[in-house]
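The chain below stands alone, shown as structure tokens; this is the form predicted on its own.
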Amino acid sequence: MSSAVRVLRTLEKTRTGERCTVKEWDYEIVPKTLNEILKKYNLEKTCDTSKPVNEDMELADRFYQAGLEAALRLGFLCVDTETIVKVSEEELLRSLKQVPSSFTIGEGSEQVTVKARRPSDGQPPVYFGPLSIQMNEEYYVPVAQGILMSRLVDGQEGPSLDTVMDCPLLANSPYESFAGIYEARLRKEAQWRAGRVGIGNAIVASSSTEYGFLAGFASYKPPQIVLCLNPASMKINYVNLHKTIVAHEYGHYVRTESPTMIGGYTGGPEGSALASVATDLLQYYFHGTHLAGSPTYDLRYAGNCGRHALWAQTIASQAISRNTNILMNKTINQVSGPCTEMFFLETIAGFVAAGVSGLEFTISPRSGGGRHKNHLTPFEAWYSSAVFKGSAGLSAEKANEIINEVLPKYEKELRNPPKGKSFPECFNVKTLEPTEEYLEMYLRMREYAINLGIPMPPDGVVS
């Protein structure tokens, strides 16, 4: 069965599935089901904040079995039709055997292969950068060029635009269609300037609906990674199914994502971890997904570098990576901005936890939580990738030693993080030279990470 036909089958289930309102799903069905399963598998109150990276692999395997039951009992809610789409146990288990365990992207010397990992296996994960942080149009090419100057960055997604030729980029309008084409042109110029022609892409960054996606699609030679993001945890919608069908039919890789929220309808860290496992298990069956994403955020500060979110995300990653070949993408969401020590400390905690837990792929950074326009520079991307790749072979015990060293230095600031400085305040926009202040901080924090026991690969530009 072709992948496009697979998605058509999902579309049929959205039309014929059991009726359910979003309110019923969020307030009754999901929390009740997750709580029942947590209790059944003795998973209540298992979050150990003294060990942000789970060290008990039997517990991770129990979360996997519980997540499998949650996937079968819940399925996904399609918010457009208000119907539940479900899968039988036989169908789901068969699909998990068909999940591709690797894929290759990029051309020539820019080729990279994303491969299934296991916790602490030492295999370097793949890093794309940056996330779709908004930038002024005149900064797009310089910041993207600067990020791609380091070979630590394996591929490109962002940044994104909120204007096109000084016009507002309005969703569901022809401005968005123009943005899909315009972004591709800027992206290719940045890649040429950085000497990275042929590098893999995650597309389309400057698009909130299917319009910008469909407009920019023809600008890229397949296969690329296509951003087909679901609206929320355990939910799908027609916008995403539009994207998924087209991506498959034209030979691209599909990346889907449904984040879980600690403090939302998935509950605390245990419930959110359980929902994350279930979501990752369902995404290949419903979307033909090549990269499944279900990161966990903490609603108290809209990030995931605090103790509860670190634990939930790592145990969910361990559960999937130990028991399947599903290729995962989970975002590490720093809430502090560029040119702050807190950013580097959050990065150490978030990426060490991810690297040792079997995560194969991520797109980063999210400087300042993505809230502040133009708050993105090359140093955040280079540092994140170095920690991610360098930590791949560390043990969970060593990871906890490192994380418990850095967490007390910033965790009280998670709800009121420093904004930091913008790209033109940190780098010369024309020459791409960093300020003395930021260069000193970056090199000092690299040395700090090395002294903690992280074998940081050099960036090839200033280190």
The other form holds:
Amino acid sequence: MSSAVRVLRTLEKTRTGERCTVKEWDYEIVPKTLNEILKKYNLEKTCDTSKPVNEDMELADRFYQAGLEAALRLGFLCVDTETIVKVSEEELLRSLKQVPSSFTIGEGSEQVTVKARRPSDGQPPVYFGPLSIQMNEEYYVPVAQGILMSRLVDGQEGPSLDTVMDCPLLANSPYESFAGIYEARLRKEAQWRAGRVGIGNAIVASSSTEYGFLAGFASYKPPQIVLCLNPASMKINYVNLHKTIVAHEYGHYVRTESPTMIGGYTGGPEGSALASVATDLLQYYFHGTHLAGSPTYDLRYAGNCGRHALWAQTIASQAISRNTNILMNKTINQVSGPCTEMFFLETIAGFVAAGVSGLEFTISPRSGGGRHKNHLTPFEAWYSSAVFKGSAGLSAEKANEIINEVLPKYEKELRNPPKGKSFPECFNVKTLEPTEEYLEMYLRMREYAINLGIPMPPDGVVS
Amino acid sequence: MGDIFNRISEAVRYGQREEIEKLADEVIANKINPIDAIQKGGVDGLNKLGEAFENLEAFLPELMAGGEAMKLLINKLTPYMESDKSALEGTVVIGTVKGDLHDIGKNLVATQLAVNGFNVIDLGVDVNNNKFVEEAEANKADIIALSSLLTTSAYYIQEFIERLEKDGLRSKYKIIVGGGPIEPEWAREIGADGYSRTAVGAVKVCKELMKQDKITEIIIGD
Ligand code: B12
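Let's compare: the form predicted on its own is above, so bring in the form predicted in complex with the partner chain.
What follows is the entire complex, opening with the chain shown before.
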């Protein structure tokens, strides 16, 4: 089925589906349905926080079966029409057979292929960097150039801007159209300076609506990855259907997402894992998705490197990767900032857990939770990628050994994480040389990871 | 008497509205001090609910149900209080500002405020500045709470405060701001009355804002 037919069918369903308000969906239908299914499949209280990476593959498969039922019973809520879009079992199973199990992005020596992985797969996953973290305009090119200088980074998404030629970039305004075009120019400059012409992109970072993408996309040669980030807890919206249509019609790849939140509508770690599996199963059917996303965050600290979130995210990844060829993207959300030891410890736990659980792709880092302007430097990206790729082939048991070593060192700080230092405090923004302090910390924490048993690939710049 | 307070506490903890209806009638019939019923019963239930939330035994939907049960209790008992002032803490109009669809943090703040006795009017996400003013006026709000998770949406918060100044409405409302990228120093710079990093902190700040007639120095919560 062509992607146009697929998305037209989704649009039709948003017009004709059963009516349901967002409030009913979030507060009643989703929690009630998930709870019923958790009970039915005996999944309640299965989260074992002493093993942040689930080791019981039969349990992962049960989450898969339960996730299928949740996908069929719930579907997605379209927030613009307040209607539920559903799929029949036959249609869903057929669509899962058609899911693309690999795609290639980038040109020439910058080509990378994202391929389906299984838990403890020896094939390393793909890493794009950084996330959409806000930078001053004058730092955009140097920080992006710095990040791309290492071949550990396979493609670019962020950072993002909050001004355009020094004018305020107001969300959901025509400034976003400028931002889409301007960001494309700055990326080209950074990629050229880093010697990475032809590298793949995830677009567009600096726009909260479809405007930035629609304005900027003509500046990119397809195929690139188009970001279509839907509201949390099994919802979709028209903003992202706009993007999806344009992306498909012009030959780009579609990356959709709808996160789940521990403590939120999807309940605890079990409910959130279940909803994440269901979300990943539904995205190809409705959006023709190439890269499906349903990361899980813990609402208590807006990150996911604590025990419950690690467990939920890994069991959901295992469930999908053992039973389908869906290519997944999940975010590993650090909360501590650049130039703090905690950042490296969170990264070890988060990326080892993800790397051994079948995850194919991620975009990172989220230094300081991505909240603090200019708090992003090349080291966080290189380190995250090295752990992610280095963990390929490790067993779940080895992963738990590593994670249980690092977690107790920071888990108490998750609610009050150190903000760390900004780019100009960590690097000379002209020469891109790190401060002695940060270089020493980075190299020491690389050694630390290697001693824990993670074969960290070198960054090719300082290691 | 302890028994009825326990029952109220339970009913609030588990968001049982029908049970609260009955218990409120019982309080009235037995001439139990309504303030005691709220404090020793309702507030106790809310504290238990808060603990359960921290321990992943209750989630946002349960918090919301508890908040609604508490609001019902307060509304039913208010006419029987000595002073005719409502036991509700005050009215808050809350929303996520224009361009921003992040609603979870805002919902958590709204729920915590409701749970703690505020009358909360939630305008949802992507709310433009005109709407905030209209709804604050229509609902006779005491506090306007603006959430932004995007730096590019946070500009609208600044514009909002400037606009209230211009329209001569600034002194009518207390303004509290928050959300991931909002820093307390920035909140101070743009002239907000309150800021908090967390939802629990937001409740404390709002209670403090209600106590003061004029805010001369921004109140920063955790
Ligand atoms: C979940 C999420 C999403 C979801 C939102 C789902 C939903 N329904 O809400 C989706 C996937 C849709 C999304 C989309 C985008 N997101 Co987003 N998202 C997040 C994420 C991971 C978590 C936010 C969250 O829900 N936290 C949990 C709650 C409980 O925490 P909280 O919101 O901070 O709220 C707490 C406090 O801040 C406070 N608080 C909140 N509001 C208020 C209000 C008042 C008055 C007070 C006193 C306190 C207060 O109390 C809360 C409880 O303690 C953050 C990163 C992070 N870890 O924070 C990025 C983040 C906020 N997103 C970001 C970005 C850039 C985007 C996009 C623009 C990405 C893109 N390029 O398309 C889009 C924008 C879409 C839009 N128009 O809004 C950036 C923002 C950067 C910045 N400085 O502007 C962040 C920081 C991530 C990053 N840098 O990598 N996102």
